[in-house]
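So this first bit is one chain, no partners, the form predicted alone, shown in structure tokens.
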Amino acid sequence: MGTRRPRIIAALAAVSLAAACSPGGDGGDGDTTGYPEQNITIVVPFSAGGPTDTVTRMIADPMAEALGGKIVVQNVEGAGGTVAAGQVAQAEPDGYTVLMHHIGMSTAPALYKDLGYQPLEDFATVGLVTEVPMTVVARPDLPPATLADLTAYVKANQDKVTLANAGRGAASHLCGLLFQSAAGVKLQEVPYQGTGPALTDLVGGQVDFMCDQTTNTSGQITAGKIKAYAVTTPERVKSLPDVPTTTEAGMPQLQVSVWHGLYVPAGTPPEIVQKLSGALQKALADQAVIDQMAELGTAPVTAADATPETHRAHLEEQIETWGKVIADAGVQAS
């Protein structure tokens, strides 16, 4: 995650400020020796077998090996992430209970105007897991061919044409927006719970295209059940060599990718948020991980970015971005 440059050197100074305060090595004064207990729940804030899901559930086994103990992943649904993000930041904070959640946790506090949370405020964040790039994607007989076909079809046939996403606020909702920004059109659009039901339809052809994560879409696209426009980061995609970018595709206006973080309810005490960020980043350097990563179009983040610090200053980052975003694109979200 080169980007992040600025954010890595605020991180850091983090962490000097964090071991020149603290009064002893463990981070706090709770006795945390026997954590886990019980098992960990992981909340996955998006439908089962969408992309979020999918990366909990790589990272979910290898953390719990790390941890000696054992986690339960659970999928609540509901107005983009916001259901579940407001049940966690309700939770105990003892650590039983985490939150992976996307791009939303930064976008939540501009789309809602009653979010009933705050993501600075109530959540501790444990580390960035991964950063996913998305595609530009269609039912397998959508006419246009590239990119730009698809562009000039849109402005065609605005009245017409369906655009997919997983909910106001999710990551293919802000993709679209981007997308009509770019095009200068206003599509109909689709709201699903998830991008897994909404992929599910995309393959019926019960809607026209949708832009989704690599993580979701790889395997669909090279079986060649649904068409492939563009990915939307500066560099092709290892596992989609042949989708070209969205610059190369005469969108450059469409830049975005997905990154997904760990968090938990804030209070939870710092050594055990610190547990839960050593297990992540042995679970992001376990080769299986990496490997299946790989074959979704991503990885993992380095063990830097991987810790509370970084993950922290990288919210504080994407909130500011886009709020204003959201702002100028006059989104609300009820």
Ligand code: MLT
Given for the second form:
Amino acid sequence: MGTRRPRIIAALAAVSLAAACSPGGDGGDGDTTGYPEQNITIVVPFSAGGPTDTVTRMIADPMAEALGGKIVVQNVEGAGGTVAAGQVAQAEPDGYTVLMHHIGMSTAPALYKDLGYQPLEDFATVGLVTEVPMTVVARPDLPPATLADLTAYVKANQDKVTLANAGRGAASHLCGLLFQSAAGVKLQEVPYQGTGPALTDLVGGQVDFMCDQTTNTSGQITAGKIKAYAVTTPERVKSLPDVPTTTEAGMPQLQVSVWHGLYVPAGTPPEIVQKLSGALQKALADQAVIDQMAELGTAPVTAADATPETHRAHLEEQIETWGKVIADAGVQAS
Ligand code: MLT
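Having gone through the form predicted alone, I am curious about the other one (the form predicted in complex with ligand MLT); can you provide its structure?
Below is the entire complex, every chain and molecule, led by the chain shown above.
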């Protein structure tokens, strides 16, 4: 369990202070029976309107209903999700500050020399949420028609092709690294605060291509506003039946899907973690959530996976796996 650092961000401190002053709840007396007694904030580490935000807002209301409280979603952008994670790591461990994060929680230790937090020590896991396929997508008028054509095109135009991502450590960054490694190219990367704004620029033709989650790209692919070359999963995605897998398209090395999970600061009372986990399981069983996720190419995890134990085991395994992949790819930590 991590040592609490003295600095607590102002926005979150107000929430935590109010909790400490309220009776019942976890007001410092260890009694958690009244939880929640005030708004819970789920911090999203990327822009509003992007894939992480979309998934968070899908589950926020059903979770709040299950808890008998209110949940506010707050976007804290920056540095591929590490700014938000760093802030939540330092928040009061009272159950009123929750982090939604994705695969980036497991890649950041290998990508950042001075991360400022340790995923396994500074957080308690609440449960996994979903696992989202990625798509390789491009501005509508980029010349290549297939993934093989795209590979040839980027090789021939390395000095001018732009690859968007949501910053070092973001899923789009990781997928972009795997693409470049598979294609044997080094491209000019354009970082955004999230793939929500990156997608807007892709539709507008300001950047050439990117890897992004189906929860963000499905609508624009279906509407014909962007080109889709491949999905990065072994099977095709039901809601995008015409988009081939990377294996079918000739780039089997490009395999990545983006798992999401909820976290609270280490030291949060286990009863509160269990309440949050139970609410998450109820939200993921909600038919409206299942339907919305299916439309965007994904699905909720099972109730067994939406538990602190399974989530923690997955995080441990993923830190090890991606640490090796990133080291083998020769990516420098910054
Ligand atoms: C987002 O919500 O913007 C993302 O999950 C970005 C990413 O990780 O690529």
